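Here you get one chain, nothing else, as structure tokens; it is the form predicted on its own.
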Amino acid sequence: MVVMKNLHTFYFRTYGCQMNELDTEIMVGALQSRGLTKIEDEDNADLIIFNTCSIRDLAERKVMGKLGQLGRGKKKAIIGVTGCMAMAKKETLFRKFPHLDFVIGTNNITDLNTVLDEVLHGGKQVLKIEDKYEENLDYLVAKREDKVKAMVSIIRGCDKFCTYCVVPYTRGGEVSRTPTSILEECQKLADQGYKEVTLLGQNVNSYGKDHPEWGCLFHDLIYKLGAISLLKRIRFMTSHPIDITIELMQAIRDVPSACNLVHFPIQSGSNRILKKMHRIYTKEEYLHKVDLLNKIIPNVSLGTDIIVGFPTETEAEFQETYDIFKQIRYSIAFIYAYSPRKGTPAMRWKDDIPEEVKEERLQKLLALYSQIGDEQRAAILGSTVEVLVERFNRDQKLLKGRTTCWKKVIFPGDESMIGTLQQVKLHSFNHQTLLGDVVTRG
């Protein structure tokens, strides 16, 4: 252990999902109320804390292996780990790693500073974690460094229990936030400039169903969103298809600020991996829902999760899997191979699917994504787009923004468009971002 009197500076790392993110830019903001500096360089902070992400194997042995370096130099910082590692691994992780100072778990993040306090005064190690969730958070106070779009939690856990996931048992069940403080906190970030938010959740489509007196679904906080005239684009995930609604579909044609692109997971495209994920639906269940979406959202775009290689999966039904994509052409996409996660139910079953296996999957479905997106880029060539310029690109040359459906256009201009809707027309891609000039003024 290291007691220090005084700390003046710290330095996140942040893994894993837009959850985190924003956990950090919370957990950032209490940090400054306190005095505190942020830096970027790790190795001149007197406090590191690790937002950490158990969803993939990678992520856990990143951090892993990251801690692991810290034990074996001289310990100048305290060192913090929070996040759903946190929630997974609890005590073991001083166990493993003696140089730790402190654990937070995913529901007592507004712990910070008092774990913080206990940490420099008692000089002991201290776990906080708590299995329940309390909607509790002070989401006003979170730091945000884009001035642009912002993460905005609305739920948070998930009641699902997909066997290959650890999320109801990191972030434990659902618990809506109230319609009056996302209100007010989406109105607030409007008035302080803010053109986008993203809902974020486990899973968005069941807001408000653990609070039925509240009358107020994710349709019916859409529409009361809509109506906060400062804010140009509501975005919002992730979904799980079992819960999206008529009503919602409704209310995304409806509301102009509403985007048009609806992360909208499949998974997998065999109805008997399906079950054996415990994902509720069928294959044909879930194509009737894109259907209605399609007819019911003009200009729809659909986003998806897909997990390849996932124990017992046959050639033929990754083979289903490939057809849904290309059926449905999917203009965003997030695909892995299977890893089993201690705790999950999945674990029980046998890794049976050999890597190399697993790895031609994936790199089969990521060339069809890859096909299928350049497709789409050259098929809206010499249309003209609105843009929200979000800011300039690496080169700082060109400015960098998005489309309603998430697609990404560079294009030349000047720092009075930043934060500005643009109407860019298109000419040419490269790789997957689209390049333009733009026509009019926003």
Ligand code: 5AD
The other form holds:
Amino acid sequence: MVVMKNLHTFYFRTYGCQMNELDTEIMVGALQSRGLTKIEDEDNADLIIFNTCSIRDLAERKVMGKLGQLGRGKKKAIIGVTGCMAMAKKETLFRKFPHLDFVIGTNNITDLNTVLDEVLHGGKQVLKIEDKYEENLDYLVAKREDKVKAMVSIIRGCDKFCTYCVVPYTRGGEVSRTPTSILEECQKLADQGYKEVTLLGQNVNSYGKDHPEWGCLFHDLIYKLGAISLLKRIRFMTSHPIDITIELMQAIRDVPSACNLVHFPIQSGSNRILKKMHRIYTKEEYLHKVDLLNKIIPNVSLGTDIIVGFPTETEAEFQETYDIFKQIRYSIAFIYAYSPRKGTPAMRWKDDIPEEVKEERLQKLLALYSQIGDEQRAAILGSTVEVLVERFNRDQKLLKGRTTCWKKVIFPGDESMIGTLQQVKLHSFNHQTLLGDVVTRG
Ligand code: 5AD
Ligand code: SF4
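Previous: the form predicted on its own; requested now: the form predicted together with the named molecule:
Below is the entire complex, every chain and molecule, led by the chain shown above.
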């Protein structure tokens, strides 16, 4: 243990999904409000925190490696682990890493400053984990680096229990945030100059179902947020296919700021595997939703997550996933090899697909994804798209922004365009990035 009465600086490293990134922003805000300074140099920080992810084995191994490495040096900083690994591994982390000072679960991030005080004054390891989440987070304290777009949490946890997934255990059951609190935060963000919000939840479509007395389901929330005129774009993720309703599709169509990209993971194209995954829809039901989305929302773009090499997945079943991907032509896809997770129902099945076969299936899908992406980009060359300008590109010369369906566009322009919507005529593309020129000043 180090007993260090005066903390000045801290270093934060985030692993995993956007929900974790947002939790980090909230914790960074809380530390700054206590007078600490965020630094990027881990070696000189008085406090080091890893906000961790458990979704796949690789995510956990990265953090374990990092913690092991810190234990080998002479301990200078206070070290903490927060997030999903804290929930999955609890006090066993202290046994494995005696130099670790605190572990805070996903439902206790508001307790960070109290835990820190306990560590500083008590000089012993502190564990703060509760299984149930109580809506008590001060979202307004979040410290955002980005000035144009912000993530906003609307529902935490997940009740779906897909057989491969740790999220229902690491983040607990679904708890919606009140519409008033969400609207207040979004209005504040808009007043501060933010132009885009991404509404976050493991399953945003369940929003409000745990509080029928609010009379505000996900589509109602979209209409309410659509009334904030300074907000130019509303994004959301992720949507469980079973909960996507016609009312939601109509809201996306009717609210001009609602982006027409729907990320609703299929996971597999085989009915037998879908059943084994407990995804609670069939391929046919999923395709029916795709039809409705295409009919109701003009120019809708679809996104997905896919897992290859799920236990017992045959070559023919993988081919079904491949075929459906080709048919739907997703514009965004996150494709993963199955990774067995402790505590999930799928652990009872042997992880019987060899890693080489998983890798081969993964590469096949990635190649298809890339080919479809190139075709989609080629098809829109010559047309004009609306781009929300976010910042200068890494080269510092061209501006970078995204279309409503999340395509990345770069083009020449000046700093005053940052945070505005611009009409950009596309002339070419390089890998995933489209290149163009501004047509009219927005
Ligand atoms: N192995 C591989 N991928 C997984 N995902 C969730 N659990 C696992 C797992 N055990 C993927 C799913 C989910 C995304 C966030 O991560 O595709 O949609
Ligand atoms: Fe995990 Fe399934 Fe919940 Fe998504 S819907 S977070 S995959 S359990």
